[in-house]
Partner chain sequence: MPKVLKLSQGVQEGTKELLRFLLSEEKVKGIVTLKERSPQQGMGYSLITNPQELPNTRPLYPLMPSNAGKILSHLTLKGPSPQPLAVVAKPCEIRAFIELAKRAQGGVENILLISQTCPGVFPLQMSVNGGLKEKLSSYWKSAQKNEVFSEIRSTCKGCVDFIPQNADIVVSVAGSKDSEKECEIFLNTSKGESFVEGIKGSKAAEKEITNKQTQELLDKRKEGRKKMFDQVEAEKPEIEGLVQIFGRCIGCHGCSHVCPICYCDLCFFDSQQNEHLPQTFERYLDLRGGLRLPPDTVFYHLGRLMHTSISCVGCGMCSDVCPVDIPVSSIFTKVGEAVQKKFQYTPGKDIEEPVPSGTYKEEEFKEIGEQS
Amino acid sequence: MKGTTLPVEKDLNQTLIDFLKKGLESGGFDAVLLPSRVPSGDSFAYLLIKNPSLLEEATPLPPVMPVQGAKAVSSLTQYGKTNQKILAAMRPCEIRAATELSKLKQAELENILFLSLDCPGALPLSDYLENPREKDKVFQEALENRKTESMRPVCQVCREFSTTTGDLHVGRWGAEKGRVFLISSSEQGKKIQETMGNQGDQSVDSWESKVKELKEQRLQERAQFHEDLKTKAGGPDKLLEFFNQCINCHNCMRACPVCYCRQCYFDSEAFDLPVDDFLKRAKKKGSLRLPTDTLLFQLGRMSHMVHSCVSCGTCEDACPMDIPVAQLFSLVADQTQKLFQYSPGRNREEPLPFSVYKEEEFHEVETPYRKTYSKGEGKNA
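Assuming the form predicted on its own, can you produce the structure of this chain alone?
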């Protein structure tokens, strides 16, 4: 892997803005999709920008993630591809989610180029809203000192913080002070570099070495994090207690980039029941909690999207009851994806595990009944 280096004269944000401006002006790409601070100053929204002068208000690496970037890509391309080249600047988890949406036919990534960054994580949205100006400083300090203690729990143990699944990647790790790496991770990325006059032929060994070291550390921390979580949510009783405060608002579903169904079963007429049905259930059980089926919703949603979960944490940010839902989903996602040897967003050509049938699969979890009949020894064989 090769790249070049960019000087960080003021701060990383301005360095990225200058690079994106140069890319627009040189024709490396036709438009840019990236976060920008809203006028009130307390949040960020994705903007599609063609005028280079408007990039000054943009924030390629915002301190929070109020909108998952994959949802912005989906809203832009779900009805067809663009003939112009759009460079989307996003965190690695957002790019990986966009890749999953493309496999689910919810996004068209032809002519969508991605600029990813070594991600320090994101601050909890609820914390940020308490004092945005102060939290901006906290995030900037964390970015400069490369610390994660103030970030969301799933960000602190993220193992994909430097994943290069896009076309260009900005690497902070292992770079000399006052510089960052700009790494070409695809042929399209190389062409952009050449168009902008960058050779892109420098070694990035120091970045790769530092990333490897940090990933090994994160993997150990993530394993311990999940072991601790199992003690809190393992088993039916603890799982019910874990989701005890769920109010069935479905905010987590709406914030999740890979919960893409236009009509969710849990929002359908199947749950529009007359009062007599509730009374019958209350009579059978003695009492009935309202709203109903909160655990069923969480487990149902998990079973549908866990193979594509990228642990972006937006579901947890969206929860008004502060349920650590992203942490539990990351645990189940890790276990499920390991079984299928699948990493969401790793490769656009790799099929979703639930969409492919393999005759030789999961023999290690077969029941004796299944083994008997598969050998033709059952009575109806």
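The form predicted together with the partner chain, contrasted with the form predicted on its own above:
Nothing else is written out below except the one chain.
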């Protein structure tokens, strides 16, 4: 990959805003989709901006991720492509989720370009809301010192923090002091650089090697993290303890970018049953949890979207009961995606695991017939 560098004078946000402004004015793209502070100043929402002056208020790299960017992309393009070229500035997991949504036919990315960046992580939403001003500083410091311990747990072990699945990528790692890389990660990205008059063919080797090194370290930390979580939450009892306080509000599902169903099965009529059915279920064990099917919902949601879970942490941020759902989902997703050699959002062309199959695969799930019962003629003793 090749790129150019941009100066960071005030802070990274300002550098990005200046770049986006220039891009809008030079016609590199027609509009920008990016986070911006909400009127009350204590959180962020996605804005689609065409008027460059509105960019001044924007925050391309906000300290939190209240709404997953893929949701913004999907609400814009679920019925088809836009006519204008739109550059979406987002964190890598948001771009990867948008890619998954395009495979699920919930987004049309033809005219959407993506600007990703070496993601420093995001602060837990509830932490942030306790004291936004103070936390803005915490984030800024963490960004400068390249520290992750104040970030959300899933961010601390994210292995895709530098994934360039978009068109342009802002590389912080390996850059000289006071500068960042602007890397063209696609032909379209290159074209934008050209339109903007950037020298887009400089080497970004130092970025690549630093990212590689960090990624290896992260992978190890991630494996350890999942190992620990499995000890903490694995098995029926610990798993039920994990969801002990779950109130079935389904915030996690509605905040999740890849849970796109307009009406979730678990909120559907399928669960409206006569009283007698509930009583029957209660009688089996003497007592029945209400609302019912807490664990089934969690497992069912997993079974629906485990291949596309991008470990973005949004579900966890949205949980009013502080259940670390994203951590658990990322554990299950990692193992399952590995099995299918699938990485969500890696490549737009790569088919979803359930949309394809091969004849010769997964023989390990076929239990071999050993004919041990041949003597007994299959009779039940």
